[in-house]
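One chain comes next, on its own, written as structure tokens: the form predicted on its own.
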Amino acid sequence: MANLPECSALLLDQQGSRLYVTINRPEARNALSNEVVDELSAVIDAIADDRGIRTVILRGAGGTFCAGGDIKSFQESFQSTAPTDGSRDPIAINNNRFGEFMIKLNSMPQTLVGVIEGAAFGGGLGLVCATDIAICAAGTKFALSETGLGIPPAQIAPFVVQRVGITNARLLALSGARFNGPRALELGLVHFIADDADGLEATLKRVLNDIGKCAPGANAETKRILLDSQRKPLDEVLADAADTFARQLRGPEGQAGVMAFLQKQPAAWVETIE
């Protein structure tokens, strides 16, 4: 079993090579406060190296995803006296934390799957774009909220434009229209969509069956170069392909994965959930 944090915001449930992660907020509507950032933060930490965690499942309790940032700590900060001194003013500083978390939660080497029901809006919907694999149900409401309450999507806004592409970023977050799991469906934003609470779990174990045909370290390389596809120039990256590859064949990985093909048997890292 993996070494993972103390939570209270979080409810943590290893099964096998898969983590559960749950916001446990539901009387908040699962909002994004500073200890649910801190709490992931430090899950992601903790199973940053461990190869025994290929995939973490992250999701929302009480039936709602993510509501979004905590709008009673954004009263706080406006309440708060700005800087006069020319340093750089707090709430910037606690804004671009966020930025900070987004990007480790982006790049963790672990496949992250999302269960998207109720509502993922504006902070919500941005965890959405940091998923690997986003499976909805049909009813869910997503939106991108913040310039209704007369502010930027500031941290999520790269995120977004990554996951959904420029235009329909633009159309998101300067209408902060809402819709529904078909539209998000439409728009890139998630893979999968279900029609009922079965059909979610149903839809989720089947993306878990096939995640767990994958390598763990396989995949985590995978994920690393797919990421760095978009962030380094074209040459860099094919050839540290190459060498990754060169890596994961000569690795243990690369010769039972080749010699079980051979042997027309299933790998030994295969985990499958009946």
Given for the second form:
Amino acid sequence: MANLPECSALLLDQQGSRLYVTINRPEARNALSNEVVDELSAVIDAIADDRGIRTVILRGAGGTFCAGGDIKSFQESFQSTAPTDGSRDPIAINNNRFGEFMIKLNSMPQTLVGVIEGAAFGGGLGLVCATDIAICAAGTKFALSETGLGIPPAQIAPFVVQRVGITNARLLALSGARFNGPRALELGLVHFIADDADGLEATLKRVLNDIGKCAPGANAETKRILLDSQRKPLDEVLADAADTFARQLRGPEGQAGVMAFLQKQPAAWVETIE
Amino acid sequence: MANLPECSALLLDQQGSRLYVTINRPEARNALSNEVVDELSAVIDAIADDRGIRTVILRGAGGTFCAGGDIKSFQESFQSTAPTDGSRDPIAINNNRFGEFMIKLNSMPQTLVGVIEGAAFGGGLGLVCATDIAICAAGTKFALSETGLGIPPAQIAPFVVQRVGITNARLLALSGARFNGPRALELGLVHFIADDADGLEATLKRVLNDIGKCAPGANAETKRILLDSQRKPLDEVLADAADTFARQLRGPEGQAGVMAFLQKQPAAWVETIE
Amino acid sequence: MANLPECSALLLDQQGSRLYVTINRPEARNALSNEVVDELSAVIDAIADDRGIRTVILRGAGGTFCAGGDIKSFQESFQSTAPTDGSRDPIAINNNRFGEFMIKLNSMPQTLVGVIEGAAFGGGLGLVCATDIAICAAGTKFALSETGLGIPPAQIAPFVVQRVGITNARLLALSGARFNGPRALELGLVHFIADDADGLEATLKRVLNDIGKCAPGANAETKRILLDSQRKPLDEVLADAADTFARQLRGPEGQAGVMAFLQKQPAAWVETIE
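Follow the form predicted on its own with the form predicted in complex with another copy of the chain, if you could.
Complete assembly follows, chain above in first position.
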């Protein structure tokens, strides 16, 4: 079993190579407190080099994914005194820290599956943007609601653009409108919708069984190449990908995977949920 | 009321914080003459620092959005003599000016809503690509028709790529095929389609009421962050977004928006069309 | 007729300005052997400066597009000895060469139409990503299946990201799941689907007739501008596009195209398949 940190705002449950992470603040509709962010960050750090955990499943307790930022804390923030000595505003420092967390969540080596129900507003919608595969209930309510509060969706804006493209990001951020699961699928925010709770679990099982066929190390390397290709020159990405390919093919996963394919047998890493 | 320039190719109508801009050359199907471009550019400049105008609605008179470039002027262009002294061809200079206009239109601080009917060809399709939210009638005819005239869709090509992605841009630009509203929605060119004129106005009203709930300054800052995220390094965008967040939260919009939310009342800036 | 190389793994058939290229290894489901790649590369080189060939149609013999890489050759690869003198692994060198081929295929000046049937797995899915316009049979099976073999989809990963966006690329590469034509359309991998073989040919004919209306040189220049806009600064792309516009408008295609339009006659380059 993985060496996981103690958490009070998250529930952690490891089953085989899968780590189920549940935001557990149902009384606050799982709003993103500093505690939630710090604990999620600690979990990601703890498993970063552990290929025994291949998949992380992120969801919210009580039928709601995440209702967004903690708006009462916004009130406390602006009631605090701004620095007058030219130093950076603590509000900006704290906000920027959330962006650093988003980078970490978005690029964790495990495959991150989001199970989205109830609501995903503001920062909750930001979390969805960092998943590799997102499944949502059709009735989920989504909104990028920040500008209705007089503030920009600051740290999540670039992740929304990466997720749904600039065309849909403009719509979501500048109208703040609520939308549901089918529209989230159309806009490219999620990959699958399910009509009800049973459908959601069935889709999750299917996705986990697909991921269970993929070699853990190959998936981690592939995710890195995909994300690198967004910001590095193409020839550099291709050269690195070629070196990675050679390393993987000569390594235990490549040898086992190719032999299993030629012998028409499942590779040793295949993990199936009944 | 805003201080707006005199226009002869555009109709301007300010209602509250909304500026309705109508291209008014129905006899030429609202083709993009230099006059249309110069006047639109002057309007954008005039309102650039005016947060009293929050939304610009762009449409065409006579049931047509914009039939594209002025093809007769193309004939005059190639009949002119090309410079022989090594200086830049005036055709290139004039074409490049349109690209500078496209940058300005695309990044104006107001939220730009396009209402698309009849036809959006060539440069008219380019205008659609610069809107934040585009609503079109199902029967609208679209085409990126330039290469059928022997010329590239030069200044609009990069905006088409940003709008619909490289995959769909290749299809549109290299086949020149006509398509209609439902296909424009599928391709990611527009956000909403309506079956008829009443549906178009109803959708526009709904979109304007959504934008009317968003704080004007927050929307302007958010639009800048979204567009910046396409071309600046992620850490730079996040740092700037954090500073913007702090400034907005401490400013009048953030304070009023958060207080209105906690008191379950509409913020002072909310503007609703009945 | 074009001066084409002798090929044994490809069938070449020129009809007017159209070059039909068929991967002809049906016994191996048209897997991407080195021979297939080398011959395709030689064809692209041979026609690079030949505007007499305007369109290349790529398909596979025997009802299958391309089943991907040659997995038996992977076995031979990892059984070879890795260099111990610090020189680059020949596996990496060979893999990187495929990326250079992908760049060449993706940016060939002709308009590249893919006709996809049967299966497009791994590298075969990579070829689809390099087409300008892709038409597929509804029943086609697609999968980015590499990580199930313990290896990353190394050289094609960046092209998948460009094609379907990072959001869908994460799904495809990290789950490896099979999907069919309608899902390929939804994900943005192909532009058109057809229910059966007759529908596939009818759609191909329509697409070829659309391309047949576009000026060959204008299409080649436009493709270059579109691809440049993904990696060069916007102002540089717009300046180059303006110079290209002036050159094309003063050149034979621009003059003929504009005159044909004003005289309501088809331009001389229009090519129609009955």
